[in-house]
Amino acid sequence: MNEKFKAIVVNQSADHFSREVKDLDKNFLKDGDVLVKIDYSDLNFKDAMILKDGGKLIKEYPRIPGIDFSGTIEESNVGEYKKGDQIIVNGSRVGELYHGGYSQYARVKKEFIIKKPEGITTKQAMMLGTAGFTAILCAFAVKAREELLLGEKVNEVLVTGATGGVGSVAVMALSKLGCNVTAITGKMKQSSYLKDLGAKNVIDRKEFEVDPKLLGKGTWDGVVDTVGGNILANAISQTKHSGIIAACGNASGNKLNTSVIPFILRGIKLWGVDSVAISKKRKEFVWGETPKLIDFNTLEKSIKVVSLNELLSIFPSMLEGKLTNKILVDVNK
């Protein structure tokens, strides 16, 4: 390892909180098993919060940032993992409690690695991220009603912000496990996109921003919801006896406008799905799955790929919600 490297550093000093790429020694990254030479990170909605102003979820300064990154491991002193594997991160509080993503070298504990599977590049895996690996809890949650519950089968299915990074690979992978996918969006202007991503049909989300009815025409098999708020509820009231609500943002806001009635009248399940506290087993088995689930080249043309440089720049306009592409940041650019 050469004895730079760089990084983007954030730190707090009384009230001056700053962001910028710095050249930092190797002796910066202190704890972990592992040593890894990183390819790429990517931008979520948490990393846009923690490089606007540490977002309340860093504990200790300075801290580099990027919840999500994969590369090649350089250094190990544990058995499992060697150097030439090609691992993944994400979750686990890095970037966070931890020194993240934004970097061109990461030290990390074993617990937060997993080996890249066969069928995907470690570029691939940061087209994904956070988002799209929620995205996957979510379309298995939804196909539960049929698998585990021993249901009938999972055909309607609504995704709210379908064009947001969670959104649109699950309307992807839900797609490719066979179900019709109706999208919402504030976008319609992307309703073609949303098409290419398999989507049957696109809704205009002013449809579902009213206050809900106590209970609506039963419509939905299963619902991937992205956004909370009113969208939610509709959704809540418009799902069918039996069917799976996953649950995993709040975009459209905190609070819930619901009642028990489609719970105890229509049995339907409200699943919050979280990507980070979960187990090891639970990531190796979803990252193995998204060879068959997700179309790379389609996926690849919202894909925006941005220097470190370059992320400082962006970053806002994530928060602003004015960004139509996924980033991928390339740590070496």
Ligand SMILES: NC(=O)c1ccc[n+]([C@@H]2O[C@H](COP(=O)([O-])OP(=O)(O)OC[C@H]3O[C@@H](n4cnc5c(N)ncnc54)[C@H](OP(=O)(O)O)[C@@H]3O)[C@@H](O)[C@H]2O)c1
Given for the second form:
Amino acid sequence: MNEKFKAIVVNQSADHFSREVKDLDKNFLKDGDVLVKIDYSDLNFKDAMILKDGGKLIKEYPRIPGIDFSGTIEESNVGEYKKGDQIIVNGSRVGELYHGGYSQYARVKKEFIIKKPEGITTKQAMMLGTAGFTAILCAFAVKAREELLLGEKVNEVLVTGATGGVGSVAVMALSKLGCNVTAITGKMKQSSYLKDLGAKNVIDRKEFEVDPKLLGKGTWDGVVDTVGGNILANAISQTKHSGIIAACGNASGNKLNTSVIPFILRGIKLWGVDSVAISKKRKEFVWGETPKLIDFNTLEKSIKVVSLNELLSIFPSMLEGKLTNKILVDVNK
Ligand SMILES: NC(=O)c1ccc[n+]([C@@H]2O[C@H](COP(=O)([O-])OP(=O)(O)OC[C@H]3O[C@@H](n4cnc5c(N)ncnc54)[C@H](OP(=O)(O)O)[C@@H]3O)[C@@H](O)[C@H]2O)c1
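Switch over from the form predicted on its own to the form predicted in complex with the ligand, please.
Complete assembly follows, chain above in first position.
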């Protein structure tokens, strides 16, 4: 390892919050079993909140943010990992409680590491990142209806916030799993992109922003919701008997105004999805499924590659809901 490396550092002193690209000494990275030379990181909603003002997620400053990264092990103090292994880190609270991926190097605990599966590159892993990983968790949650109903197919599926990092991968994964995907978006101009990802239909989200009926027409076998609020409440009211709604996000806010009626008359299930506190075994399973579920050539068309410096100017547009690209961070650019 070089003595110096580049990283974004966020800091808080008195009322002043700062974020800047710095040249750091290797002693900045303290605890951990494994030293990783990072290839790529990405930008998630949580990263954007942290870059803005810490997002109440960082307890100790200064901190290197970046909740995901991929790269190659350069030094290892543990038997199960060796120099040269290509790895992925996501959902381990790096970039919050520990130093994260907006850096050329990271030192991490062995529990945080997943060996990169065959069939994807470190770049492709970060084209997905936590957002794509969560989308696949949601897709499997929705498909679980088939097992609960002893084989009855999950056909009609709704995905909200469809052009977002989670939504776009959910559209692709569910259509690869054989579902008819309807995408809800506030960006109707992106309809052809959503159809390229596999959506059969695209609906303007305005239709779902009205107050929901107690019980709407049962249309969806499953829903992946990334936004919450009235959009989720309408999705709940329109879900068919025994349908599963995988709720993972709050892009439109934290409130949910619904009733018990769809739950007691249709037996629907609201399935909360968290990508952080899950076992390493489940993580390995999800990453191992990515070569089958993701068409990286199609996904790549929506990717914008940025440097650490460029990330600092681009992250606010994610918080404003204005990003039209998935952001991949090349920490060595
Ligand atoms: N539970 C977990 O473990 C987990 C993991 C990852 C992400 N998340 C959460 O999932 C959500 C989505 O993450 P992401 O990475 O996909 O974010 P993102 O890339 O910013 O996408 C969010 C999408 O939601 C839609 N949207 C934005 N503002 C909206 C509003 N006011 N009303 C309705 N729709 C709105 C937009 O899509 P359209 O323009 O297409 O409608 C936007 O592209 C976030 O809340 C994030 O915190 C949770």
